[in-house]
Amino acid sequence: MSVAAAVTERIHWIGALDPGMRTFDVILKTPSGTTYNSYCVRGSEGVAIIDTVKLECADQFFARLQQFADYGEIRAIVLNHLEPDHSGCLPELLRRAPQAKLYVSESAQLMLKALVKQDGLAFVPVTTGDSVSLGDRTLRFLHTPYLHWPDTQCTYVPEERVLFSGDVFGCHFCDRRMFNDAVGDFRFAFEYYFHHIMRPFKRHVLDALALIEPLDLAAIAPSHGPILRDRPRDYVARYRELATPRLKRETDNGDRTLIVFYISSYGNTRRMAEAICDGAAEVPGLRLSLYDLEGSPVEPLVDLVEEADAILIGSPTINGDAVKPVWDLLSSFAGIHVKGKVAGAFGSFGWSGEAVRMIEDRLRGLKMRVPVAGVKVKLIPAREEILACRDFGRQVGEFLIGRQVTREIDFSELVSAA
């Protein structure tokens, strides 16, 4: 085992290396493995441990910890994030250092009891503005929820100018040299981690950056991957760039964005989509786009949805279902923030026409707003049905800019939405 890394004279990395990890949390590929970062902070009146490691790496963690502290010196244990890869060794650490106080975010309290099945577990909830003195060193807490769990927080040691950021600014990249100016090129891992872990929580990332950017930073010590001691502000700036909507940066003229997606077997759903766009175009202040799902892979379209204010999805009904490209698009929404966006569905059908209702159910399941009942047309849309499509597009557009939309809700719709 290598010697634990010195972040500063008073702060040491005491985490674990896991170079063999290839899939993390089921969804992330980790071709370089990962690290579980834990830190030991020494003050004149005691020691603090920032986060632990996953239980399977306990031997590494305790061996490194013992190089820098006796268990009797530990006054504070801070969990910036309760996920098992950071809290796995907590019960054993508390057993070895029973005098230590445990500090977690206010949002972590219920989760802590669920994760650590230990009766009478004592802890101190903290939030922004709270601090703990270690004598000549101080732990200051920043409330940074949903990065990427509700419980997440950051801890700052002002005397060392080091931020312990939890999963923020982290990545799955295992290199025993540990520091960003010593390891190899980990830019891919850094960006991949943001897009798969932080992307659905961009709004919360921006809230956290408002707390982090004013800090004097000598280093950022995340809970995974390299410690960022060389130009740490570059990584803060990159996070702001990644979290800020690109469309807003480039064309922020106040227009609301409506995107109409469709796929069509014989051109009938396409004609409906075009009529819906024509109707929406009657509403001022809308930026309209029309996309055929047959003509693009899903990923670029998901980027568009992420920054749109509203989406409408058209699908024919085939064998009692919406078609696969529609479900591929909808299943990709789990990786972005869509809650509260305006949405709707439409489509042509030959026999039974279930697709529209099924799409609407999925949109509601994603907590999107469906203010106007979808439009279904049997086979080729007649003139009055084209007019109904135009009216549908106009109503959605008016809702989007804040005009009242009156709709009728039948009993079956309420049942399906429940």
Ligand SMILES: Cc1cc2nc3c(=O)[nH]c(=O)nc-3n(C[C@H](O)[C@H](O)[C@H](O)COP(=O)(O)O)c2cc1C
Given for the second form:
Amino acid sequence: MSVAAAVTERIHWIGALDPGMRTFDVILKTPSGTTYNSYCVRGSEGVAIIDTVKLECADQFFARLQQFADYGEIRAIVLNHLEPDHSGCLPELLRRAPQAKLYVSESAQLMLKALVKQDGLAFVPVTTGDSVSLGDRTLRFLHTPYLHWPDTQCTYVPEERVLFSGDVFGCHFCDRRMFNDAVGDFRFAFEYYFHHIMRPFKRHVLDALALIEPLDLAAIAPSHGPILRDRPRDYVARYRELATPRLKRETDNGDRTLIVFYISSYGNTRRMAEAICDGAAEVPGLRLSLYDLEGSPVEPLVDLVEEADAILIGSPTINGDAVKPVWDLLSSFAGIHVKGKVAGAFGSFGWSGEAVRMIEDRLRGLKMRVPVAGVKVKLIPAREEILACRDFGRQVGEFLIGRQVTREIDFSELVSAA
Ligand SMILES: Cc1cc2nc3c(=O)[nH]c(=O)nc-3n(C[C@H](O)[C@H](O)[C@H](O)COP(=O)(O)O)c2cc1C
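Could I have the structure of this protein in the form predicted in complex with the named molecule, to go alongside the form predicted on its own above?
All chains and molecules follow, beginning with the one already shown.
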């Protein structure tokens, strides 16, 4: 079966199929393989190549390119994203088409040299509003950073109503029939890709959609997976749904959300958690939740954290560490956007009590704000320690609603700031 190539009369897919790929970027399972999509756009005054493919697939790429253009006709090369699976064949393409100009986003220039090891690499940085004429066809650029690297952009050809969207609207799914109305059911791959690649950048997705939604769209041509020519707007609408916070939609009354997670063997850290909630409950305008980490799968908790304004995590110290369910939760935060959220830690201990400090360090490492120093209690919390926990919860709550809290500065922070 040959590969479907014509997106329109003037636009052809010249990418590569990689059906055997099973893990991508370390973090993604790719049971259906993937495609590296590259496109050839023909105008009356020259040809543009949109993205290349990974180096290992160079033979496929150059063979397909040669079916649709001569190297001497190539006037523009656009890299919508610099990751090696899209930039891998750039040096060789420039060698074969030395007259071509390279167009990358303004933010890509900071990474270009580190990724494409070629001395004297010339390029033109572009952003929203910039365009390149190919005679009767035009390349219009949209600045859509952080989807999913700082450098990403989209390119639109208005005369064909085709959007080259880079990794946005892409997925890892290899089917040589190539078009969404022709391939097998790839919904799982589409949703999985959003969840694992775009999810930490939901705000940037919404910014990009503001540029994409007004476009007249006959097709979306992403850099992986099927080309979306049948009802492309459905995929745009789905991205908007996936990127829009759910909780805010349901309870948009301005309350700030605070979640207290804990885990506890003898009930000591649990008692602290309950007292912290009692203290926070004194602060108006908070929506409070209390969750035991024991026995809960991590995924639904990560969903909660994604939409929360603040989280507190309680763990006893066991063998000089916080316990595994706490680390499982914290390690999942890399898949969502937590930077700037308010956070803190607490826990009971027997003699050394490392857990609270370790959790706080991790929270700071994730660029969360830790405005109130954590509470540690030796073994069973006494009455005054319960009061200290209440005070901790109240202080975090007040910080959340914008009342000033006197912050205790940690000596190690001063040292690392120096
Ligand atoms: C297996 C085990 C290992 C422990 N290791 C430590 C430790 O390394 N340092 C420490 O301060 N406390 C340690 N503890 C004591 C607990 O932190 C302490 O009992 C704490 O109050 C338990 O709180 P919880 O009831 O919330 O689980 C250990 C307890 C157990 C059962």
